[in-house]
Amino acid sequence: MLKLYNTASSKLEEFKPLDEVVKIYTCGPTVYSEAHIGNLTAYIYWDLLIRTLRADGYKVKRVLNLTDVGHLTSDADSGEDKLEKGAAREGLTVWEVADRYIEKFMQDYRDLNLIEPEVLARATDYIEEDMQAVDLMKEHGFTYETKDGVYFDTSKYDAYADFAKLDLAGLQAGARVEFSDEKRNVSDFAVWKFIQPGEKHAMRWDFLGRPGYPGWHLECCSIIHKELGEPIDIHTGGIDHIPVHHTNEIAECFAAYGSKLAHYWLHCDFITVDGQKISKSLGNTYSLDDLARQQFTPIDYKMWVLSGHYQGTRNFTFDSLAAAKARRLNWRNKIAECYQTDVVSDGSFEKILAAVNNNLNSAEAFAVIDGAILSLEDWQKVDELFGLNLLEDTPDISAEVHALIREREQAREAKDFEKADVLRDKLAELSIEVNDTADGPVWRYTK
């Protein structure tokens, strides 16, 4: 039985799918720069969600959006557009910047061995749907127009504050989003922005008689409506999405389509680096490429992420990453043992699966794995559940390596220790260590 913590109800709930196929939407990246490890953490957690659902026998259809337009530098309705900022930084067009960083994000995605969503949705492919949604919201009486855009009137949606438990009466102008004299309420937000005279904005579409672009919350509402249909089963994102982005998505969906957006809302917490918030000014925005320069793989990082819980605040250090790498090597050598002896399972895989079914508790599952006796078949299930490439990186040694081990053993028996040492060094170059036991040589991986 899968149980998930639902932000909407603030409690752990038994998961009950709406239909035969579980519909999931994941808020994706804004593709104006390279993703750092903090950005990538959420996708590792939601990969575990998909793998757990599959292990439980569910069919899944997931959509992940790629924000390549309309996302300003904060949750405000004004400011510099991130794509324009990236284009100016790199001397490219906004379209070229988006293409570059979508390609890099998807490469990181594959390097982390994450299951790719059934639909990758670029925001710029849904502009017509955005316009239709704005027309519907206007028709239903939820919007008003100002000189700089079309705004959602949050006073018209009685449940606006419910999801994030907002104190609307206590909100001060500018405390959450930038306030303007034309906004009726401090919590109102732009669903469509008009391009002002002299404003630089390469991505623009004619709508309502003038050029403009969608507010960044709108794309998720439009994409979900077209690709999945509301309500969906599960909507995922980070805790930073709760008070503004997801709150606004819920309001837009109701205003346009008269429907609940999602039944379950899952939100992951942030990571810090050496106890500090990730920030370019602090020099701690590590990418997967940066980790590689420190001799760590993307799967080492995935191992570190899954060593904790998605709702927990995590602090990244290179020492903790090294510990995660060592833990994975230990598991790989347990697999190596399965190639050499007839390991009889102690039945722990059911406990492992039960742990992840308890609100994706990978930390508890990993603790079970550490102490478990697993057969090769069990390890295959573990690898499918967590996507750690354990068996891919731990193949049974080749006939040539077996021959080297036998030759070394023969040299030792003949007391030709100089030859045995040479063969030992050859095996070490192949990342194989041989331990001599009463039952014969036992090999293991060293990295």
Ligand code: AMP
Given for the second form:
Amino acid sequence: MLKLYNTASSKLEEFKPLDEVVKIYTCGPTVYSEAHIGNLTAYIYWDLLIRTLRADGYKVKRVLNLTDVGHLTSDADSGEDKLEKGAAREGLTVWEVADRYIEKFMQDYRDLNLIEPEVLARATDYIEEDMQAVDLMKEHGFTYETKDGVYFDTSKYDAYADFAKLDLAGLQAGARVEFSDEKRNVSDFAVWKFIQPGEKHAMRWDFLGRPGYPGWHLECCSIIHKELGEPIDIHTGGIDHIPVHHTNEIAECFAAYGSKLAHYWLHCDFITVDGQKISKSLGNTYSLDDLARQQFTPIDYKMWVLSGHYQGTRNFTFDSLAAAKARRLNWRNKIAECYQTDVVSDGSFEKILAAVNNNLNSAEAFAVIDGAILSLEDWQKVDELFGLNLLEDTPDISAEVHALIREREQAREAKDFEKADVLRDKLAELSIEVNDTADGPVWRYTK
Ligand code: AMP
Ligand code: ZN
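One more: the block was the form predicted alone; return the form predicted in complex with adenosine monophosphate.
Whole complex next, starting from this chain.
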């Protein structure tokens, strides 16, 4: 039985699917710069969610959006448009910036061995749906127009504060100074922005008689409506999405379609680096390429992420990354043992599966793996559950390695030690170390 912590109820709940295919939506990246390791944690944890559901026998349909329009540098409809910012920085068009970082993001996705979503949805492919949703929200009396755009009147939606347990009165009082007189309530947000005469904004669509573009939150609502149909089973994101982005998605879905958006809401916490917030000014916005320059692979990073729980605040250090890497090598060598002797399972895979079914507790699952005796078949299941490329040589180490080991044995028997040493070096190049024991050669992985 799968249990998940649902932000909507603040409780650990038993997962009950709505239908035969579990519908999942993951808020994706704004594609204006390279992802840092903090941005990538979410996709690693939600990959475990998908793999756990699959291990439990569910069919899954997942949608991931790519925000290529409308996300301003502040979540509260102010500041620069992130794509315009990226374009100015790189001397490219906004469309080129989006293409570049979508490609980079998908490369990270593959390098981390994450299961690709069934639908990858670019926000700019859903502008028609956005316009229809704005019309519906207006028709249902939830919006008003200012010279700046179409705003959602949050006072018209009684349940607005419920999801994030917002203190609206406190917010209103605290924000008085910079409160725009055109916005009726401090929590109101743009569902559509108008482009002012003279304003530079390359992505623009004519709607309501003027050029404009959608507010950030609307794309998720439109994409879910078109690709999955609300309500969906599970909606995922980072904890920072709770008070604004997800609160606004929920409000829009109710206002446009009169329906609930999702049953279960999962949010992962932030990581720090060396005890500090990730920020450009501290120079700690490491990408996977930065880790590679220090000899760590994307899978080493995935090991590090999964060695903690998605709801915990984690602190990244290169020492802890090295420990995660060493742990994986240790597991690989348990697999090497399985290739060489008949290892009888102690039945621990059930405990591993139970741990991830308990609110995706990968930290506990990893601790079980450390102490378990697993058969080759168990390791195959472990690899499928976490996607760690542990058995890249499955079902056996490659024919080439086997042949080299055999050849080396024959050379040793013929007392041709020179040849045996050359073969040992060849194996070392393939990251295999051979030790000669009384029972014959025993090999292990060196990475
Ligand atoms: P940003 O580009 O910094 O706005 O980040 C995009 C998304 O990545 C955020 O909305 C968060 O959900 C996630 N994120 C950013 N920084 C971190 C972090 N340090 N740890 C985990 N997730 C993060
Ligand atoms: Zn979203």
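Numbering follows the first chain given and starts at 1. Owing to the predicted nature of the structure, the values given are computational and were not obtained by experimental measurement. If you superpose the two forms and keep the largest set of C-alpha atoms that fall within 1.5 Å, you have the rigid core.
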Given a core-based superposition, decide whether the C-alpha of residue 34 shifts by 2 Å or more between these two forms.
no
